[in-house]
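Only one chain is shown below, in structure tokens, and it's the form predicted on its own.
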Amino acid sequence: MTSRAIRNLATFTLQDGGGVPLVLLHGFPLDHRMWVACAEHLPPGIRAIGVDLPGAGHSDLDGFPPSIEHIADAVYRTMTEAGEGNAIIVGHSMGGYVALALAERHPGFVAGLGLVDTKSTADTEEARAKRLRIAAAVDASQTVDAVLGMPANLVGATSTEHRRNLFPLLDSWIRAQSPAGVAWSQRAMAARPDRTAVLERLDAPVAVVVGAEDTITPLAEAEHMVRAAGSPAGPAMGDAALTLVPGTGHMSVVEDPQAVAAALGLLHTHVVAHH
């Protein structure tokens, strides 16, 4: 058996600024840069952090087969060695199902946890057979041609309709992925498991954001992890706040960054005042 070390991943300092910092963790089949814009409206002096996960952007593939566990580690690690503490652990759709393993895997880095457009929920059958579908598409045909559709059913129809300069931003941070990252991360979501407990469990503050118009990750999967989380009424400020984007869709980080960084923004003084 070859041991093989997990790598570090590509990080950006995406806003300059003190203590816990925000670590921001992007979805599929995007990079880092999803968040550069929500970053430029958190409030002054909250550190902002984005990663690109493995196969992502400027994050290398290490050999590791598949696995959101495995992307968990590494985050972990990559932030662990940056000589962080602890952190604010945020995640976009994919990123969210990693920011659900880290807080599993890794509980007492994980600050808070902001949940972005995503899921607690695993795959059903007809979803992960469709990833498995796509991943080998992908690597048939050695490009990201299989997901280059996905835009249309990422943002919301508000968007569609008045913010169609989102499409040719989306088309070429898809574009710029690598197949073999796109194959890998299908199948790495592919695989995962309910991590609803993860959130009955946690002891730190709780954010989920949803887009009113997101059909992938809709209302009533943020509404069940903020029910697993605990109420608005918890004792933590609040263990778990729900926001709805208005006019947005499973993309309300890009589609309205200002509203999205404004409930990261409310995670973070919620985390300061639970420490």
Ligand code: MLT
Second form
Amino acid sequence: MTSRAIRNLATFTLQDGGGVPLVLLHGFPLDHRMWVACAEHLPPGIRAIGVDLPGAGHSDLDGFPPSIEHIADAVYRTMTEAGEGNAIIVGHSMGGYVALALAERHPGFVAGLGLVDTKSTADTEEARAKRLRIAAAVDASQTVDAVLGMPANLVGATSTEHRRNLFPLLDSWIRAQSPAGVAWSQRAMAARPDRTAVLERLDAPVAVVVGAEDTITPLAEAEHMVRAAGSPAGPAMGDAALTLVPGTGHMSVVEDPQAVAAALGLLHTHVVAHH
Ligand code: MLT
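Based on the form predicted on its own presented above, generate the structure block for the form predicted in complex with D-malate (MLT).
Full assembly next; the chain just shown is listed first.
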């Protein structure tokens, strides 16, 4: 019998600093590099750690069946073994699904939650079936061809017109991913449940960020999360609770890294005040 163990994930210090760190979890089918420009715009002194999730970037798959809960446990284990007592978990899209699972499974570790262009709801049957079709196509071709068309939907209309440089950048990040990791991640996302209730229970500041032109996880999903996080049990976040980033789509983090960094800086300030 082969024994399986959660392997530590590849991590990258994107900005040095002290105190509670921001742990930045990437979307699909990308890796920690999507956070680099955003981390450069963070207020100085905030420590930012990028993570490559299982099967992405420099992190291998470790033999576990596809599951967002497994990714959350791998992030938690990687951070606690590195000596972190708690962290502000920030997830973009798929990374947000992981952040919510981490908050559900290890709430004491989560000093704050940043949810960027993501949602707490589960997939529709149609979306789930599409993911499984993509995973099968990736497995069959042993290439990532089935996801190469994604950038056209990932960025917003404004970037499509004015930030053409993002297309080759996103394309190069997607082409660098392993087919096995891409298929695994699709299956993991397809299996995740609705985690809106996690936000109702969490006793930590929550910041929700969404590109005004995001058509994948649109404003209505962001507002749904803010409503859940703003229930009486949670700490008040005032205006920081929802940041709408104009002129950006689902990739607000790379389309306007400065605006997203400002929202995360504010979240950090709220977390420090809450402690
Ligand atoms: C992502 O950006 O992580 C994906 O678009 C998320 C998803 O497919 O739900």
